[in-house]
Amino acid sequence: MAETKKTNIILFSGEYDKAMAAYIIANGAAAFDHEVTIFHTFWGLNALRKDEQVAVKKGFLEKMFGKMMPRGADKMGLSKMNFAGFGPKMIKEVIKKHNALPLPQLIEMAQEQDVKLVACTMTMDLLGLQKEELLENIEYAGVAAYIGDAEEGKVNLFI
């Protein structure tokens, strides 16, 4: 009986290109029959935010975090050459030109391949994010759940 191959990725970065890399690796691993988990923490949670604003009750600090963070994967900036938002437009044009998938579609593909997308509940509490503000069909867990997955993983990445 073949051993299950497991890949675990911590997505800490909230930058478009780094999130893209995480999802490209996740989709590739899933295509090679790996059981894949992406644990989204801190700024990586922005990849799971819904594009539209969701009416939820928040305190002042939570509202401020919500306004400062990009709403959804498509609004994330680049790690290098962001150029006040012009860089992401350039990279999205290059992606389109080369018929590559943009980040929102990579996220959809990951869900279709049963990649486990996990939102860190501790970070959600710290940043004032609520489940209603995040994508559907994701899981919620703390660091203990990630450690449990990572212990069994052959591939563990921090992005």
Given for the second form:
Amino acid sequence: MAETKKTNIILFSGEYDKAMAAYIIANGAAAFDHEVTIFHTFWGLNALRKDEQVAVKKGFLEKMFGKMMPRGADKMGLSKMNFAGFGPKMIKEVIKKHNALPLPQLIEMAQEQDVKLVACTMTMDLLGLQKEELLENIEYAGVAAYIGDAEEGKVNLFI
Amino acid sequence: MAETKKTNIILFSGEYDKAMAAYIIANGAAAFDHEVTIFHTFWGLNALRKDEQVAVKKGFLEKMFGKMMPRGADKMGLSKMNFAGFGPKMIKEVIKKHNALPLPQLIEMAQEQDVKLVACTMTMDLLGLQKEELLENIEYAGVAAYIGDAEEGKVNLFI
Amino acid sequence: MAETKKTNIILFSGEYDKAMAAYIIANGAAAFDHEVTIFHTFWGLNALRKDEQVAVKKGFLEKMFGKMMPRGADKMGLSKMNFAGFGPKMIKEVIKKHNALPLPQLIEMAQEQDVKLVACTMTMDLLGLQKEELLENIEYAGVAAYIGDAEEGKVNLFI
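Okay, that's the form predicted alone, but what's the structure of the form predicted together with a further copy of the same chain?
After this comes the whole thing, all chains and molecules, with the earlier chain placed first.
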């Protein structure tokens, strides 16, 4: 029996376009029967935030990070040509026009294809993000779990 | 007979310095007899644009992207210290001084070494880039082709 | 006897948060007995700069790069929410609060764990950085050495 191939993506970046790339690759690899993990760390955690505000207790700095960071995939900016939010509007418009999938749907599709979505607990701590604020059905782990996955990965990417 | 080693680089970023890094690694791997592919997606596609304007029919948003994005490798900015175009001038100056190769020549060298240059058709659609606007002798493919290459790659990088 | 696993990280980016990610992964992999190399190129070289000024002879452009680039890990900015230096202060504050390690200590730990720290000689030339300006106990190499390491790597990342 052929060994299952593994793809492990670290999503560090908090931009709409980079997260799209991560999820398109993840969904593509899952379609080829890879076991796929996206490990969300630092600003990449924002892709997993719920879009509504969640009442949780936080310190002052953690509250500030919480306020300044985009609340969920749909609110993220672009890595290039963001133009104070106009760039993301343009991208979403051309996505619709060309029948491509916007980021929130790419994330849903990944969950349907059993892509393992992991939130990095160390950076959750640093940025003050709590489980209640993140999507359902994700896993929580640290760098040790990532190394364990990555050393068996055929495709390892840092995005 | 030893198996040919494969290097697959996704060039997502549209900056001069990051594209330089991608092409230096690609040329280095090709010199070590790797089979090398650079898969250009999102802003990385701009490295493959011809530097003259090409008359093609486009929708409004696609025209705007076309106008705002750099036309070819030589027009790209830096990821750090761009200073409204002064940074790239400094980099090109020190490249000349130290007899290093500027980006357009790195791309030529890659083509001479049979590095496979691929343009991502999905993001070409989104950004409204057409084949007529891109360099000759490149290939066109999507995420499925990338996964096929990457799962056999010894070195896979996302830049 | 089991083969030693290798992790090779290219640190291209010159930001505090991205360098933190690189060093956290490197230290994690070293803890799992990987042979780990961080290859510092372009702006990533700044993580290896000494924090004091070192008297060396330089050309005009090289002096300018030297002045404009951060002098050592502790001076680096953030890739997101830098806010003219306020972001790094916030990050360092939460790092302290959560008993995580700031970047300079992560680098020390990497050296104690025998992570091989390499400075890319080609980009040192371009940016005018000289050995006297960089930390002790690092190695100097070019793209050929990187390819040699990477083609045996289990985990290869570009950060």
